[in-house]
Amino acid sequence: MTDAAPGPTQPTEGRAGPDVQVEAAFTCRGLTLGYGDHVVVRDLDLEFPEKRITAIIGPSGCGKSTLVRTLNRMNDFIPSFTKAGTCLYRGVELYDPSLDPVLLRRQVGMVFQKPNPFPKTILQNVTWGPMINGYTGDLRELAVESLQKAALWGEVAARLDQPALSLSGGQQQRLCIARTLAMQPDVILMDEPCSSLDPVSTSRIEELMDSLRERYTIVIVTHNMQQAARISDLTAFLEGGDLVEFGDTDQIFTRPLYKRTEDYVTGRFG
């Protein structure tokens, strides 16, 4: 292991790691992000392969959330946000004038740190998005399918007309995932989705992510090293706005190329 200046690495062969046949959902080249004059992510080169779970790890303030919120243009709502370099979604620049951010967010769904169900019924939470976006199929059937995919149907089948806020925290987070799935997305972004949950609920969310990995591209920001090691196929380690190392999760956690990576994943700092 070296103490030389870190730089991004390519994924290595291993558990569900990408190969030349795997298409990238997102491709970032020279991506620099910030707020006003403050640079948060610097000159990032990174690809997110489709139908894989990619974990983004790193100390607080290293740019993880800024990066993941750029992938569906949530940062557009921050007036001081700045972007340089390219970030392609399916080959189209995210900030190309021809790309409608509203349509993008239908394809690239977001699950936030804290559950944020609407103050409506469980059923309305799942069907509201598709309904206002002109879904022409059977909304109830779509809701049942989405709740089943989110591993929540068995717990709420007899409670669909009850308030979503009557659910437990873990159930609310799975409801938010079902709400995202009902929009039939291509990508699911998760920004520390388990940080406010108890261990049992966290385990449920991880099991759910594992069941979704073959159908969706998932990007998760997490401070939990054990969680990243358990559920992700690939891991990107950011520090101080720089990509230190990127590769197959097994390699990052057991054979990191840089001592800085080893120090972080083993808890010596961060």
Given for the second form:
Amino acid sequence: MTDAAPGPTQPTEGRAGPDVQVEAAFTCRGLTLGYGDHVVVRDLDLEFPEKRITAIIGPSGCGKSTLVRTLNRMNDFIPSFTKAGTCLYRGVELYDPSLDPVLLRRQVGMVFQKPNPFPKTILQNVTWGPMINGYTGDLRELAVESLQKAALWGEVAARLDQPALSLSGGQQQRLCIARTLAMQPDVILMDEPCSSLDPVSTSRIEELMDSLRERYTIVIVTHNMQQAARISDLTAFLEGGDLVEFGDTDQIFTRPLYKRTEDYVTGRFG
Amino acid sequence: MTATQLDALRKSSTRQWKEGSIHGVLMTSALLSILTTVGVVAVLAAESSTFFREVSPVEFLTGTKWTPLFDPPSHGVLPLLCGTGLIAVGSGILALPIGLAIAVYLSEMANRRRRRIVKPMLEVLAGIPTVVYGYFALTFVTPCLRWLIPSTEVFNAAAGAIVVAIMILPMVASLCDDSLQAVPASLRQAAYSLGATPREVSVGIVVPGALSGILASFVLALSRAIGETMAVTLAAGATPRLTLNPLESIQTMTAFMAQVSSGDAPSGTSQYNSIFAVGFLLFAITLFMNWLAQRVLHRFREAYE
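Provide the structure of the form predicted together with the partner chain, given the form predicted alone shown above.
Zooming out: every chain and molecule, the one shown earlier first.
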């Protein structure tokens, strides 16, 4: 908790900065996002490398959530949403008119701020996504596997048919992660996944994210700077809709290039 | 710190009087509605007890002939119950699925502009006087039915059921819409983020999530259909008949009550008292339905914080 340096579980080779050649999952170029006339993110250039955890930090209203919700087109449901510039997912423009957002979201999953399990059983919560998407394998097997990956299996193995809403908040959030994993996604977007959880549940989610870092591209929005420092490989700092600084998490937290970044990560802001 | 003077904190008799009088006015209003209910039940019970002194409840509930105006009269309520059932079931078959479909469209698919157009139109349907529906049935629905199926009688249960369905449709749509809207947006987002289409989100997540409200609205709508009087009196006829054929003339419980109380059955006769017995049964049925709706709401309610 006291040190921004990586924990022992962190791979030493894995902390690739933006200058190291890694395939980009998302590439934003001159990306401007807003609602109606109100600009929320301005002229953003950013690459999210694959198989890395990229944290987006910044004060409230800096456009973090808007940015992350653009990556799986969840902003489509807000009629006033506007977007200019390019945002590529593996080289494909996300807002290409011929792209089906439904198919995109199968590959780019999302975990939300507040746990939002469906009012169904624990098992059904995990199997619903694969089921509607025509998964042909054994749904139960897939659910067990996903719950294991989400570090929830031990707690729910004996109660798969109980309502998901009977779980604690932290368990519900891990169930939501299991539900996302069951889709076998390429990318997992997390929009402040721990903001409504207690510290114990938070650390369990962080351990879980650490175990997922090899296999998935993860983008996490967080208000918690210690969290960003603990779990992410790369950190982007946004303020007032501008990308102030983007680089190795180590560097951002120990040797930031800009005064604004330093003030924010050391708590001298506002 | 100085000692507080009691005067600064002393109770004000004006304020106490004001609070007390408001409390009294509000409580009287509440009591008034309770007293009305109690009064209605008391009158129904008293008058029907006179009736049941002449006719045994067993004969009333199991008899298959309803001819209280004949001599000798026969007081079997089953034909009336059957007529009411035909109207309720028939209108339910039509109005419940269509009402739910309208609600899903309004809540999940329609944009704000279409919602603004469709919702008031539905409410207009709810505002049309029921007697207008009755004549609409007689002059439009029945001729259509007779054109389709020439053996249809002039007065028939089907026409009654159709207009009652139109009458309860806004209620079903509006109550279902309310319960669909009560499903948290976060659940829809979760479903969309799993690559669900709008149809899958509606059918798989939102409708099951709103099930309690939907079922409750169904029960309330049926209870309304059972209680409907004017349209069925005009459209469905005055022939108490134990039949399941919707193309025949029937009589519902409410239509019988309207017929006798608007006619010249003298007070105190068994014909006159029979309407209270039928009314009492009707009251019991709708009370049971409303209780059922409450139970359903409670039983199936999903705990969304």
